[in-house]
Structures are given as structure tokens and as C-alpha cells.
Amino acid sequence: MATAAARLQQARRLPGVEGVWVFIAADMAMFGLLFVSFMLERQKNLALFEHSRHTLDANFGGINTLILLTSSWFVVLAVDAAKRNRVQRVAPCLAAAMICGFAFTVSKALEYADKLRSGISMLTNDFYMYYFALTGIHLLHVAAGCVVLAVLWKRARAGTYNSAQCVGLECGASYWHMVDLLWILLFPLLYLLR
């Protein structure tokens, strides 16, 4: 009996440390709080936020969600694989969602570049401001993210992770995850909102 409420207890554990979890949790509310603040500026003046708004390409934003939601899917590849003793799977599949970052970055430099060709700049407006630091922070965890899974790619590599060692391969992924969840909510806020 209590090997069974053992067996239960560790299915019920959150991936990864509990400190992974208060780092998502704290920039997570940070990037809320950016939310907050942009909707509270879009409500004093909707003729100018709506006008930027249509001058942004929501095919960049619709690929570069497909971009990260298929590096998530390669990422849950990742761990599944590890927790199925699957170890050589492992590598490729961090490999794979990692391409998808770098393609994210490429893309995301890429609509930057006609935005500014444009003369469209932070400076520009309210929106572009707010497009700018909320997409350019966002950019920055996903290189971040990149490092951690280049990181756990080479750890793959060595064989690290299995079924009884991937406390660390599951970190990197909530965090990729996260990342993948703050980009859903910016596409629509800044592509789509009415």
C-alpha cells in the first residue's frame, strides 16, 4: 500500500525543481504585468493602437507560432524519450527544437529589419514601443533558451539522461515551455486584438 501512494505521489510531482518553477512563475508575472500595462495604454488611445497594429504582419506572427509550438512538441519528444530509456533519441530531438529557436530568432530578425526599413522604430508610437520591449524581451528568452538547449543537447549526447536521471532535461524544458506559452499569448495580444 504505501508503495503505491509513493508511486503515486512522484506522478503527481511538478517536472523539473521547485526553483525552476519560482523562476517561471516571477517572469511570468513580469510579462503579466507588461500585459496590464500595455492593455491600460491601447484603452487610452484604440485609434492608434489598432492603426499600428494593422501594419504588422500576422504571417511572421503565425509562423513564428508554429516555429515554437513545433520546437514545445520536439522538447516533449525529448523527455518522453529520456523517461523511456529511449536515450539516443534524445539529442535529436533537442537538436530539432533548437533549430526551431534559431529559426524564430531568424524570422524575428527578419520582420525587425522591415519594421525599421520602414521607419518604424521604439520611437515611432505607444505600440511600437511596447511591440519593440515586449517581442525584444521575449527574444532574448528564447536565446536563452537556445543556450539551455544546446546545454542539455550535449548532455544528451553523453548518454545523461534516462528514465531515472532527468530532473535536469525537464528544467530546461519547463522553461522552453514557458517561453512557448509567453510567445501564444503575444501573438494574439499585439497581431490580432481588435
Second form
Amino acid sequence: MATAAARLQQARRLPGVEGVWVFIAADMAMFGLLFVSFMLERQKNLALFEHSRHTLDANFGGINTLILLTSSWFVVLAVDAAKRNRVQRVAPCLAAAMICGFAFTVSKALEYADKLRSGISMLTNDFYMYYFALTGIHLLHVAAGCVVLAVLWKRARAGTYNSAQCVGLECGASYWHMVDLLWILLFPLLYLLR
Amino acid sequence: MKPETYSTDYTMWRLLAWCGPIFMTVFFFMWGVFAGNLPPAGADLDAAQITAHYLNNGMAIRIGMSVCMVGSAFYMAWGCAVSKVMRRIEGPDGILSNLEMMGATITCAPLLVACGIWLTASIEAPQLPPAIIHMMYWLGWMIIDIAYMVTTFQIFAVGIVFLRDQREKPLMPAWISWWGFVTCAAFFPVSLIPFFKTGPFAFHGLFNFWIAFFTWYIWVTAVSFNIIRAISRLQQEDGAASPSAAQQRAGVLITG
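Moving on from the form predicted alone, please list the structure of the form predicted together with the partner chain.
Following is the full complex, with the preceding chain placed first.
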């Protein structure tokens, strides 16, 4: 009975430490406010926002979504490997996730360069202000996430993470999933919303 | 040559820790409420409107900015108390407590300079051309806002050290360290203020004023009150570890 209760409690615990969830909740709330602000501004100037949206390349957005989803999948595999004590598999999965993060950064840089070459900047109009600012802030999160993944990868190579010790890995994974989730919200908001 | 044992003056630590709430109170009421920065006049106002703002609120801005120039030094003093508590966690060779103290000290510089510029603008508004007053208004905002990286280093150092605290009940609740990281994240979009006069990224906007400033305000307030508690706990730890040492720390200077 006591063992079952303990198991249930273990099954229900938050991944990582509680503090990382404070960070995730607050960070997502800030993005949430920006999303609301974008929607309110869009209502005021629907034609401009709709016209500007059509100049974005949805292929770039789609590819970036796939890249981040793949990276999240690798992070899930890394956590799973640690929990199953397949210690040798953790580092390669984290490396693959990190490479996806770099790929996202390169793809975003190409997209920005394309816009700037076309004479579009964040000063062009309110839509592009939101486009560059929101995706730019998100890109900073991706860059920070790559640093986190690099630290986790280095520790994983030293065999740090296993079923008994994976709180740090869970914290990093939770953050990376938040970065992924934010993009999943940003992509339809900026590229697809009609 | 006989050994000397110096006392740890926890009363002084506490006094410096209370400088945090004093700083927050002074800035909130004198800079925010009294001088009319809650909300700010706005990045979208033209030179004539900004000059009118200074002419209409000249005395309030003059008093508010004068008090804030004095009050900003309390942030530095508070930073010393935080640094001392951090040193107890990371040891004498720790570098992050130094980074925190430097960050707190240098954070005073943009506060002092910006308030000094706004103070001068309030005094000179009747004589100077509106374009100059407008320039001074913007200059103050650029300095107070885009110096955020100094404070970011301070907040980052505090967060890392208190998360490393190995005590069963840490001196600082973990959520405050994580809230500090949120504050750091909220600061970076402030770099966008030179580009916008309206919207969430203008210096008076939703993100770069209301979110960036208030996440920091909450962080300073939360750290302040927990540092005051942490000092009492450190004093108790000293007493529990060695009652005689505690007596000495309480003020007996053994010179023999």
C-alpha cells in the first residue's frame, strides 16, 4: 500500500526542479502578453497585417517547426535513455538535439537575410516589428537552449545522467520543450493566421 | 604577537540589507509616482509635448530626481549585504559574490546619470529650445535602460550562487533565483527601445517598461527580504557551531 502510494507520488512529480517551472511559467506568460498585444494590434490594422503576412515564406516556418520538433524528440530520447540507464545513448541524443538547434539558427539567419535584402526590416511596419521582435526573442531562447544542451552533453559524456540522477537533464529538457512550444505558437500566429 | 579575532557585525549587515527596500520605496514613489514616470510621458511625444511635460511638472520632477540621485546609492549598499551572504555559500575564493557587488555598484551609475539629466532638463526647460529638452529626455531613457547588462550580470550571479546552496533549507528560496533568470530574459528586448516610439518595445511600452521594470522590482524586493532573514540564520548558524566564537563575533575583540 505504502509502496503503491510512493510509486504514485513518484509518477506524479514534476520533471526537474520546481524553480525551472517558475521560469517556464513566467517566460510563457510574457510571451502570452506579447501574443495578445500582437492580436490587438492586428485587429486595428487587419489589411496591413494580412498583406505583410503573405510576404513571409511559410516554407521556412514549416522547416523550422520540423527542426525544433525533431530536436525535442531527440531530447525526449536522451531523457528516456538516462531513465533506462542506457548512459551511452544520452550524449549522442543531446548532440543531435543541439545540431537541430544550430540548424534552426542558420535557417532563421537565412530568413532574416532574405527579408533584409528585400528592404524589409522591423521598422517597415507594425507587423514586421512583431515578426522580427518575437522571432528574435525566441531565437535568443534557442541560443540559450543550445548552451544548455552543450553543458548537458558535456556532462552526459562523463556519464553523469542515469535513472538515479537526471534532475539537471530534466530541467534542460523542460526548457527546450518550452522553446519548441513557443515556436509552435509563433509559427501559426505569424505565418498562417488568416 | 597575540592573535586578534574580529567580530562579525551582523547589525551592519542587516542595515545594509534594509537599503534594498529603502531603494525600492524611494524609486517607486519619487521616480515613479511623484515625478510622473508611472506611466512615463512616452517615446511618441514630440519636442513641444515633452517640453510642456517638463514645464507643467517641473517642481515634482526636480524634487523626485534630486531624491532619486541620493536614493540610488542605497542599491550599492544593498549589493554589499547580498554579496556578503553569497560569500558564505561560495567561500572566500568565490568570484560570483564579487560580480554581484560590482553589478550592484555599477547599476547605480546609469540611475544617477539618467536622473541627473532629467533633473537638469526640469530646471532648464523654460530657457532651452524644445529640441534640446526632447534630446535630454531620450538620453536619460537610453542610459537608464540600455545599461541593463550590468544588472543582468548581478542578477545572474545571485541566482547561480543561491541555487548552489547545499543547506537542507537554502538561505534563499529557489524560485527567487529562477525569477532572477526570468528578469534577465525580460531585459534583453530592452535593446529594441532605440527603434520604436510606439508599441510594446518602446521605452514606455508594455514589454520594455511594464514587464522589464516590474520583474526587476519584484526580484529586488524578494531578494531583499530573504537576505534580511538569511543574515539572522547565518548568525544562528554561527552560534550553533561555536557558542564561544559566537560570543566573540557578537563583539568581543580579543587583543590580549
